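There is one chain below, alone, in structure tokens, taken in the form predicted alone.
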Amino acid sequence: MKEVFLRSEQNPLITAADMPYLANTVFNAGVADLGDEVLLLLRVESCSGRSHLIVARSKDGVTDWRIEDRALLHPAQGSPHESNGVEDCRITWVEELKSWVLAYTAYSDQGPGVALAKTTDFSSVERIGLVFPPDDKNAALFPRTFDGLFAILHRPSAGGGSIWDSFSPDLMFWGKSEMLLPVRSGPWWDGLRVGAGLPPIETEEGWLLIYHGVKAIAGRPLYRIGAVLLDLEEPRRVIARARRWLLNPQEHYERAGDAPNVIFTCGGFVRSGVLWTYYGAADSSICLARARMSDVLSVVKEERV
């Protein structure tokens, strides 16, 4: 079988022993692409366990890294949503905003949720606060809205972890929910779960929606990324879904660490017609691999719903 990404040679590009200070992992970065650098968001579990989230910045995106010490995001400044970590952002430039919105995990004692957040510059952020509550992840945001409305992707973990839509015109309050892309049964590659990578790409062919996908081998969760295509005037349309997925667990930094036989993406752009997509590898490291846009369509393409 072809492989539709190839692997960064730097990989993997950041670890724990990278940081400017102490800490267990980090892992599944938000990226913003802003011309002369690449901002990454990077989820760093600290040794307390809670994460938090952190600005990378690269010239190139794949060496050179400056790593900021103190956190944007951090469960220590006070929001009551956030109070066991901020987790696995992904970052979306909203045109009609001239802003950078945030889509992150807001984890509680009671579990958790979706939070959105706005920024201009990476070193202040405004919360807009939890827009859907516990138990609830993997958002990503559209870049655009439709008929006036923001649209969002998410996965309650009610419903058999699928993936839904909702909409809002305010991005504080959300309805006209309806479940997208469901999981697969039996033994299918994402037949236990899935939940949003990349915030969707629009194409001229449809918005290109990166997903991660989950199988149970063994009792264990196997963690590959798949692709959809979605209409781009009906977003809650699946217009072609992937077979097959796409990136699998093979180098060594994927199959062992905190979490063994893992490849979790939030971020990533496209440049020049390649697709960049950064991802966290078994929970353990930031690493990077990239497609040609025309060779992901192509794969998706083949199964068309």
Contents of the next structure:
Amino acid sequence: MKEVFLRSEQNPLITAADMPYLANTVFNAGVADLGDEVLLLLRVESCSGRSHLIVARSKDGVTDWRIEDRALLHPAQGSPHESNGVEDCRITWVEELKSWVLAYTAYSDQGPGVALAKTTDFSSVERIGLVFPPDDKNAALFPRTFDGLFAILHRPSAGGGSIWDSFSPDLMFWGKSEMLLPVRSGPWWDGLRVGAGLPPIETEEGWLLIYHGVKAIAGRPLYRIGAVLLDLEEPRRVIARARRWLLNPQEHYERAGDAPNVIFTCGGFVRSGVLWTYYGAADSSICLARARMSDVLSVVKEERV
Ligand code: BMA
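Same protein, different state: after the form predicted alone, show the form predicted in complex with beta-D-mannopyranose.
Below, the chain from earlier opens the complete complex, with every other chain and molecule after it.
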């Protein structure tokens, strides 16, 4: 059977060898479609083991990446919540703020928490601060408000490995938290943990959420990508959930690396009905896979909840 996603023939698009300085790995990039170019906010793990976030740009989103040599967000910038690094950024354009909002993992000795920041130009950022204390990660902001409240997805580790949502009037103070997407059970591909991937994408049929699911095989995690549809006006209501995964580690660059058998996405966009999904492969490189939105939506709707 044909898969929904087609991998780029240029994969892996970016590896540590492409960095303008010595780095251990580059993976799990945030993505912004700037129209005339694609911007990635690369997670770079330095040889110290800590991660920082750095901008890369490409005209066609595939080749000729221009990678900056100064990090946009770096643990050395002095935020106490980021002393062990900044990781896995999801980028959302919020029209109401005329800004890009960055939701990322702020890692300190207390563990990983969720932090937010804002930018308009990706050359300077304004930190909003730590909004969910450790342990919590995989945060992705919706691009618009619901009854005047911002909505965010996140994954508190005490929440059973499931995706939760929370609401805020100002991006700083969050509440009305509820569990939104539970893990499935036993042998399911998303039976151990789930987490938001791309920030939710608005479609006529609902919010499309591409998420990662984890299954443990012989004690080792296997990360894949799947999808759900959320109600347009009541986004915590799941209206459909694909039974099967949509992207599974199978290429050598997904099977081998610092974390084998990992496909982990933090961003993408839709252009001309095609969903571009960038992902970290084996925590070691950045790759791209594309799918028709109509194909993704028909798989998701295989099983109405
Ligand atoms: C998760 C996150 C990701 C990473 C994945 C696989 O918990 O930390 O950054 O890609 O594990 O190692």
